[in-house]
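The data below hold one chain only, encoded as structure tokens and taken in the form predicted alone.
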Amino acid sequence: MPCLVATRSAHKLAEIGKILADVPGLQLTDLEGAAIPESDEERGLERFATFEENAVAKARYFAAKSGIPSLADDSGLEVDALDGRPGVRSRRFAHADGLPPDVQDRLNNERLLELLGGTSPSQRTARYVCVAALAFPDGTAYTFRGVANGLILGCPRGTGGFGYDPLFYDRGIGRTFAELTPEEKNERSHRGEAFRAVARFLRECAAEKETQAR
């Protein structure tokens, strides 16, 4: 089954496709790869209140554009002393739009951490969130959520991952999501915990059809 992740996340993707490596018949394709530009990706991020709705409209927007089924993700870092901030914004936490991934990467760090100030370490629990969304050209979509609780340390840790990884710490591991290799990274995050469950989904779909074709 062709899928389109909405994406042009390299990083994101690489993650993605690991997580659904062993799908029978799945065949991943980026944004980039199908060849939509850059204006529509825009169009398809319109932000709401929740990661669910982020996810699910940007699925959506896809799956009707390009035809075929799309996965979307819509993550972000809930830190518990800043009501839950970033949340959906994660991203954008520092307003570095436009700039190097790495540098809006560094920015929104140095932000967290500015805002945090002198918080102590018992109150510097936080999670990060994924919501994906599989949607299919009718309209159709589902969601699956995963949860990865931790610690937002007060300097960065580790060159690997992405994003807020080099400040989070996973207290059940000992070290950051950056200090991970990516195998731990795929079996201990949120993204993996909401792609697995999308794996599963899309194995229990193939197993129904092929049971319907007999």
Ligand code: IMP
Second form
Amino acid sequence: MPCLVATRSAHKLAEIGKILADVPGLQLTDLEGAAIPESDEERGLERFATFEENAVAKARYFAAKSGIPSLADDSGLEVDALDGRPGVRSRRFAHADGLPPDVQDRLNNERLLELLGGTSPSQRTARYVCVAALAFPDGTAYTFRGVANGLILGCPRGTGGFGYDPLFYDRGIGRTFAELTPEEKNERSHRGEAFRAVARFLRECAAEKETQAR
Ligand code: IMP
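With the form predicted alone in hand, show me what the form predicted in complex with the named molecule looks like.
All chains and molecules follow, beginning with the one already shown.
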């Protein structure tokens, strides 16, 4: 089955591609491969209150545009001491739109540390959330949610990953997500959990089709 991975993030694409690599018969295309340039309409898609609504809007938009099933993810960081912020606004937390992604990440991390200044280590609990949406050109959509729990450190550690990873400390393994190998991050991350559920769903669909064809 051909499937579009509807993200412009090279980091997300690499993580998702690895998780879905062993789904039989799945041929992944990215937005560049499908030659879909960024539009104002796409930029306006992230306007909803929940990860689910955002992910479904993105996946449906690209399924309609490409004519093939499309996978999108909407993800972010929820910090308890900030009442769940930045949440669905994680990418734009520092209002640094238009700057290179690594600069946006740095400014977002700085803003997070500033807002958490004075918060004790035990109150710095947080979770990453990822909702993957699979949409078909007729508008049918399915969602899959993954969550990873952690703590926000007082200063960054590690050079891997992206976004808030240098501040996101996983107590189970005793390292930040930026100190994990890509394989370790996929095993433990919100995106890994959500897209492994997508992979199970796609395998089930393929098995059902095969049974029907017999
Ligand atoms: P999205 O592209 O609207 O889904 O925005 C996701 C934003 O949430 C990213 O730009 C990051 O700031 C943050 N985020 C989501 N997943 C991760 C992750 O795995 N590591 C670090 N930051 C993440």
